[in-house]
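Just the one chain here, laid out as structure tokens, in the form predicted alone.
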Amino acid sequence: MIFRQLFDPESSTYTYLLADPLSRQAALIDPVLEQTERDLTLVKELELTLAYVLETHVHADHVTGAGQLRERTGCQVVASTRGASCANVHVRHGELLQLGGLCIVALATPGHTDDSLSYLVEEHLFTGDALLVRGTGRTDFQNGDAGQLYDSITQVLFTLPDEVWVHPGHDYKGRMVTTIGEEKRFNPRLAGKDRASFIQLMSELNLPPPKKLGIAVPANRACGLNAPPPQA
């Protein structure tokens, strides 16, 4: 598989692009609309075509490139079905994509957002902002519920192998990947945590809203494609 892990410094987002060598067919996970450019560079680099972008949820934090990507490539935007109405393809918990040679299975983890999913492919798990490097997503907004999450990170991400690879949608301590088994072992929101104990500490996070949040949920709603200009 070929793979790339790309960072957009403003929002701390991962975006990530995998693609099958043999057929060059490629996806983009959870891109970002400022890095447009960065990233359909990167595709014609290296001579892959852009097939999928993969939404992990409705992003508060940032504005999706997935409709500019779309209209400039022709590929498919793929979301929960409870996710944006403008995605082509509306996947379910356990509902596979086909991308040349490689399976991506899609697995309904809500929770930090009701439509938030993860996407496993071969040894390698996408998490968007359910279960990030020693942390989760937040669940004071967009439907998120905290039981919801501790149930999917317990109950789905974590009956994976402890050797799969787990690559978040974020991190602003730069680290970049972890694995099933040590999120398992070290995470201080979950190890040694019962459901009830997850809840309250979520409840007492106290967090601010992010900075983009009235302007990224509604744009995200339509792919990006309504955003307002980028203030000068």
Given for the second form:
Protein chains: 2
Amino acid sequence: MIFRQLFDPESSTYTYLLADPLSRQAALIDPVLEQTERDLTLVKELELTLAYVLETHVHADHVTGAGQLRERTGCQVVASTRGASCANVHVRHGELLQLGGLCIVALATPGHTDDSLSYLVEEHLFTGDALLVRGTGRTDFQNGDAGQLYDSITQVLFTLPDEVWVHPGHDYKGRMVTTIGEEKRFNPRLAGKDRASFIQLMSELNLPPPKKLGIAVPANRACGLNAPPPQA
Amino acid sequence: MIFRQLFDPESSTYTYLLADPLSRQAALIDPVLEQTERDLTLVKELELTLAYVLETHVHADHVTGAGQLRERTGCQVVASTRGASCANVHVRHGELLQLGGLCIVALATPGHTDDSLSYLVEEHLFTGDALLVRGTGRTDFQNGDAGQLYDSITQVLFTLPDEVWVHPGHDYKGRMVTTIGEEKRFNPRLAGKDRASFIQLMSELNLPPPKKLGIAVPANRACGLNAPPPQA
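Structure of the form predicted in complex with another copy of the chain (previous: the form predicted alone):
Complete assembly follows, chain above in first position.
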């Protein structure tokens, strides 16, 4: 599998480029609007054809590049059945997407938001904001639900083999990857914590709202196509 | 090989953790002082023993964590024979370091600074600030020399196979990796440019001095042990 991790410094968002080396069919997971030129340049230089943009959820901290990428490449935008209605393809838990010779499995992992998906490709798991490196997504807006997130992580993600690579949607300390085994052992919100303790812990985070919440959520429901210009 | 890339958001520096999975012997390439706790936590969680800190050069944009890591783990600090005198091991072009079952080859790639080294481990090349993603290090201080950098890249690095992964010391656009083949084809400073054109281009960059130049260079000559505290 061709694999590249990319970073948006403003929102600390990780975008992933995946491709099948034979067919050159590619997917971008969680592209950021302001990085569209960078991402399309890389797709072109690696001689790939963008088949899919895969959204893990309707983001509150950055505006998606999905709509622009679809306009410029003709790719399909994939989201959860509970996700943005502007997507072309809405997938449920367990649905498969074919990317040339690669098989992408959508896993419903709600809790950070009610539409959160993770994607599994070979031994690589893309968790969006469900499971992060030594952390999790927050659960205090967009129909977030701490109990549901605990269930998604412990009953869906933690049933995968310990060796599976976990590629998160963000990290704020410069860590880029982890594994299921590491998070089972070392995630301070989850290791040795029961469901009630996790719900309690999440209720006490008292985080400020994301800076772009008011702009990003409505923009992302339209695949980023009604976003204000970056300088606004 | 165990491999992790880490990022320091303040200086946009990439640090790399490499380890031999059998012996659990590890090396950190270009650690950043402020990230020492993060890096040591990861070394511990992955059940590794830090054997080496490998410096690609005396940095001007961040202070190294080498000295602190040596004090806390007993590791060896490796630099060029032209590099910081505080290092325990000074290596020349072509010298080998053994990391358990892994073999690390030091390659002299001066030009950004006169002490710049790249390290080759299996199909992974760590280039420091010599070769960057679609760019190169600057050559306007610390005995930098554009002609020498051109020679280092074209006569040392570009003689490696196209498939070799290039892991840079920095990127400012969220790109994390490239390959020798990509840089030969797409690096705007090098593709189709002769030595004279490269020297001309580098002489016209007119970049401001790095913010930490005055602090970082003397601190790094002492392996970061005389650095002012981070809040200063």
